[in-house]
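What follows is one chain in structure tokens, specifically the form predicted alone.
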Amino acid sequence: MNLDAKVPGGPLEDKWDRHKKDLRLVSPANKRKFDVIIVGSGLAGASAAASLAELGYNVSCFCFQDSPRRAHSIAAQGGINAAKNYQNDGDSSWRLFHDTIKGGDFRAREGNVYRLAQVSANIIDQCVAQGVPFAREYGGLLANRSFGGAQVSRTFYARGQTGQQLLIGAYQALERQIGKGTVTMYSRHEMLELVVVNGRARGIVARDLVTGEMQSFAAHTVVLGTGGYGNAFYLSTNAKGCNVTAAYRAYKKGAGFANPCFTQIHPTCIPVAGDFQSKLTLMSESLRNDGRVWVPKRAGDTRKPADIPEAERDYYLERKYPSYGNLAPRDIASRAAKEACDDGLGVGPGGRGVFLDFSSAIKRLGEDTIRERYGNLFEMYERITDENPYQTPMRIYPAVHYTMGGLWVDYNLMSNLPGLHVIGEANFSDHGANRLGASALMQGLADGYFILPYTIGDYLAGAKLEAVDTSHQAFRDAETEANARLGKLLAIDGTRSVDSFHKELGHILWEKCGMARDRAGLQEALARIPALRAEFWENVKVPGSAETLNQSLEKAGRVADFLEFGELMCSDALIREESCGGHFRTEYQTEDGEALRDDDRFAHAAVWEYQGENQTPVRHIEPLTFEFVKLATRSYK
């Protein structure tokens, strides 16, 4: 496996002003030749597709939602970040640069890292010129606020609505290219194969989920912008439509997996409250400015929050991390969660939260600000908890969020497969081991806004690409693979459901390949996981037909792809044998419950490469250097 990231050399700041410099471009006349497919309608894809179609190439997108606008960007809410320095509080590109590399515990690529770092300020520019309503100060400048990770308040905010916000804003680019005729979009539609043609992608096969009919589309380049994993959980943060098919079909034709074990567990999250819940809800780490987090002192201490005194209060993340605080990295603080309720001090039924508490900001700052700042989460929590947040303190727990792991891809955005390019979530390359907060929707946009259209075109322009179209064999292959798949879901006819699968690997993932993992519980999920993916083709329920609208089938081919990804991230888990970021594996941790990295044995991305089915895949890797940051113990004490 070709694993060359073409990381450019020269000075940090330099690389990719240089590299923009040297790529091949394509003439706007020839442009209008090429045929873009993009899969994914979220802030990368819907900001890839209207800068693509923008510059003159004629874009397809594909998401399988009823609307761009129903991508799960939209949940994003605290923030997305930007070195813009308007606090004059010592921000700057290398700062936001540092704090990305240290948060992700030195598992990223510098220069990756410091080229999202300088194009996070045009984001800015970019989003305000398309009419974006962030927060902004008594005078007219844009307000900032802080996340976890970092010192200084480089967050750029629209209340609590943020990805909902930029995510509109990439849509009207999207819709006004729509409107052009540059990008035709295919909305209810989901795509089970990509269509590799002399060793290059050239196109998808995509399902109508209205009507049921497969249909190839051809192209001369592939971006996935698909979004992350964590739904293999069953339980997360994400949309239940969020999946890893897009990602495991290329993998399966070539791309490599990288980092599949690198799951972030997000601190702020309304706890679990029943065993037939099929979804969590994240409430910001915005909230941690102003909210402190405390358990009672006294295990067992069932006393409403107000009757517990400051003195018999554990406001344990200022405790042990007095610099940085409650805006602890997410990783840190939701260990520190855990750990506390593990002691027995976790508060609510089952003991399974802790409080997130504003009662000293609204006595310092009046509720009025209070509600100015977070007032639409205040009024999310209570409708689903049914409990004030002004009065008493919300609880929160540890819930799966976002993946840091995804495709390979080098500096250019293209993965080991010629012609696949991977933007946002889908790929490995910023985040490390651990993201920092307000940084998805950062790289989302730098990907579709800034990057992509650079490096997409020198890859056009360089590769020698034969006509291709969909009466190619490799299309009709590809349509006849993704149909045997259905059909023989439909043909089980089993008795349990897709769901009671989905949620039963879920509980395997969570409890062996959650928060914290060891060797023996990694060993037990690799022998279950087997097993129940055994049952489930054979013993799975899907009803009704291929032909019509039918979302127990849509499920179950996800839910089949989750079955197999799941025992590739134990498997990544098992061999990683350090502690890094969201990766915790409980044998390798400092006297004090600290991470503790193998920086000789680990510092690469650990990437794999498909070898069949029931085959072992192989494990490559792709050494990370650090020539500009000193390799060092993250602390934030």
Second form
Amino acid sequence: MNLDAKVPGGPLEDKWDRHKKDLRLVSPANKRKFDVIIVGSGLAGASAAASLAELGYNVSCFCFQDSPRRAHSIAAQGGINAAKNYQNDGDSSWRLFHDTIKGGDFRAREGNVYRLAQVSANIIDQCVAQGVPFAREYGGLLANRSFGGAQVSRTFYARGQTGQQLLIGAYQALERQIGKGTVTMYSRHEMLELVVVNGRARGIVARDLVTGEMQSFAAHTVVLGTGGYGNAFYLSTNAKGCNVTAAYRAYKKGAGFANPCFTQIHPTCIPVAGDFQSKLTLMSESLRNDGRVWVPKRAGDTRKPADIPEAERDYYLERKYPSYGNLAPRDIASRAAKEACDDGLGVGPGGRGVFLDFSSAIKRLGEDTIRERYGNLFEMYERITDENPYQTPMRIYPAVHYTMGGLWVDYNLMSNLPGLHVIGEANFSDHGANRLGASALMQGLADGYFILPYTIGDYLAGAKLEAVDTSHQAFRDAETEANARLGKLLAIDGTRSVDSFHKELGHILWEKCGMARDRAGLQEALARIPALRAEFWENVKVPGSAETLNQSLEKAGRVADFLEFGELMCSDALIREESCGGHFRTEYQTEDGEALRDDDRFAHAAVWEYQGENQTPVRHIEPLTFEFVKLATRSYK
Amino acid sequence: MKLTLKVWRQPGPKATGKFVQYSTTADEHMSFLEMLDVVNEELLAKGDEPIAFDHDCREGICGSCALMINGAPHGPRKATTTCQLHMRTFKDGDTIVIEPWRAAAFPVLRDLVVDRTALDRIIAVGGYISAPTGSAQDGNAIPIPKEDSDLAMDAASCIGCGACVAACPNASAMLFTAAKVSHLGRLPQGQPERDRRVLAMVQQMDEEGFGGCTNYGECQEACPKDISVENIARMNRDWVRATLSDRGEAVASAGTG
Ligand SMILES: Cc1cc2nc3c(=O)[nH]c(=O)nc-3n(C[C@H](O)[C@H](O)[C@H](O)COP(=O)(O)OP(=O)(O)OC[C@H]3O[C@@H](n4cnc5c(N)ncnc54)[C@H](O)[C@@H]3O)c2cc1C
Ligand code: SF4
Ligand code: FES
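Could the form predicted together with the partner chain be shown next, to go alongside the form predicted alone?
Expanding to the full complex; the earlier chain stays at the top.
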């Protein structure tokens, strides 16, 4: 497997500019002769589709929802980072770069991360020009706030609906191109196979989710912007449709899957209420700007929070991490909450919760200011829990939120499979082992607006691509394969529902490969998952047919992929004998319980290569070298 | 709590539909969609096909979920999507009628799932600011009064769910379209295309088969995001202004969607 990252040499600040100079161009007259398939219409996919169509390429865009506007990106609440230094608090591309590398526990590529920090400023400009109504100060200038893991105010936001507004900006740019006929949109279409011809990605097979028809689409290059796989855990903050299918099928066709064990757990979610629970709701991390996290000092203290005096409360984040306090990064805040609950100090039903308390902020700033800042989040919390957070502290608990692993890509965002580009959360990204808040939106839009439009031209200008259309045998084979899989799922006619398998898998992954992992647990998971998968293929019940809108069948296909992918996650976690970011192996920690990295053995991205059905995949590595920052222990104390 | 459900079942776009009655037991902490998940598991266990319904984020923001509950889009709670509606809103022994959005422009695909792509086509003819990637000036180059940007945000918070259409006796898409027109029209960046935008979007709305607005105000009542009918008045003013300034040619070149 060729893992040449293609990061240009030379000074960090000049890499991207120099690279842009070297990238080959496609002449305007030739651009429309190139067909580009983009799977996904989230921030990454929609921004890429709109930008490439503006350049003149012939674009087809796919999503499984009924409209591109409903992609999971719509749900992001808190904000997007950019190194604008509008607040004059000392921010710079360098500082954003440094925070991101450090926040990711030194498991990201320097060159990529610096570029991300550099283009972040353009993203805000682009979005403002599109009409994204970012929060403003009374003077008319853009407002900022801070987010976990940063000591500067560099987060831009649109109330608690930042993802929605950014996506609507990109969606509108996309719709504009659809209106002009330069993008053909296929909504309610699910990609089920990647088609490879002569070693290059040349198309996809997708199912029309309304008619059930299997269709082939050929192109010169394929872009995946299909999001993350957090739903492998069943309960997560992800939208219900989020899945790993597209990335996993590409993996099976030869694309390397990098760092599958890196999952981000978000510290501020509404705790689980019962067995029927279908998803977990995130409360934006921005709440930690004003909310203080605490638990009672005494285990089993069932008094109302207001009746617990100050002296009997443990503001554990402020105590343990005085310089960041409640704004400690996500992995640290999550683990600290779990520890408090494991020690029996948790609050609420089942003791799986900690308080997020706004009473001192309300005293200091007044209820109106708090309402102005977080009103819609408070409302959402009340709607779900029936408790009023203006009067009593919120209860929060960590939940699976984001996945840093994904298909491996080089500096040009191309996987090791030529012609397959991967953007946004679907690639293994620039976040390392842990993603800081407000940086996924930034990365999705950086990839789609400002990086891919340059690098894809280089690929198309340089590759000698023969004419391929959907009559090619590779498409027939891929369609046959996809149809056979659906047929098989429908034919099993067992007794257990798809959801019951998904829940069981999710339970294994959360317990054994969640916030904390150890060797024995991972080995147990690696024994239980194949058994569960075997039962799935013998006993799942999928009603209906493949010729209609069949939501059970859609779910079954996604869960089938999760059942294979879950094993890859655990294998990856087992081999990585260190703790870093969202990957915490309990065997590897310092005396005071902090993550213990092993840079000598693991300063690399682990990239898995598929070897065929029931074969153990091969683990390759891309060594990570740190030329510009010093590898240091991450400390937020 | 014990519930009786009367659910619209329709196997496909051309098939005839009918109400089917189910009984189930729900927990008050469940969301409405979680209650349906449980019903679907029960149907599956009996060998029946589960009820098809659209949903994704389950956080009230994607606009996917779309159920007519006891005659009200998204159910009885004000400013609340179906996915954010909790069973504590209902009482033990209640009968709940669940239907798809009903509007000629929203054909039923299956059970409770309808086709709302007409809303996308309204956006495609002009619901945007033409700002190609890479040419933007600094974001702070044009200060925008906080009030304007707040009002733009109010309108921009529309989730495109179509409840306004479903609630309207005329099946009008005025609130949805007006929200977009207001969002972009409140911002300095939206001014150059303001006239052609409103003309093109209103024309497309008619072509899609949505009805006209006769001021019932049901849309605002049903809107899960509290979008105000004031936006409709603004859109009408903009439309009149645009028509009077005779920019007809702009519509012709705005694309067909
Ligand atoms: C509740 C929540 C809050 C968040 N808040 C923040 C925040 O404040 N700041 C921040 O930076 N990040 C935040 N994030 C993370 C961020 O929203 C996501 O990482 C990011 O939006 C992912 O964008 P994307 O374009 O890569 O993928 P997505 O938006 O997930 O889009 C995936 C697209 O791929 C399509 N797709 C997937 N599979 C297929 C298939 N097989 N066939 C066809 N189409 C397919 C989908 O239809 C969709 O269009 C948040 C995430 C959540 C869950
Ligand atoms: S205006 Fe309200 S009801 Fe209509 S689509 Fe938008 S959010 Fe839904
Ligand atoms: S499921 Fe997204 S708004 Fe209800």
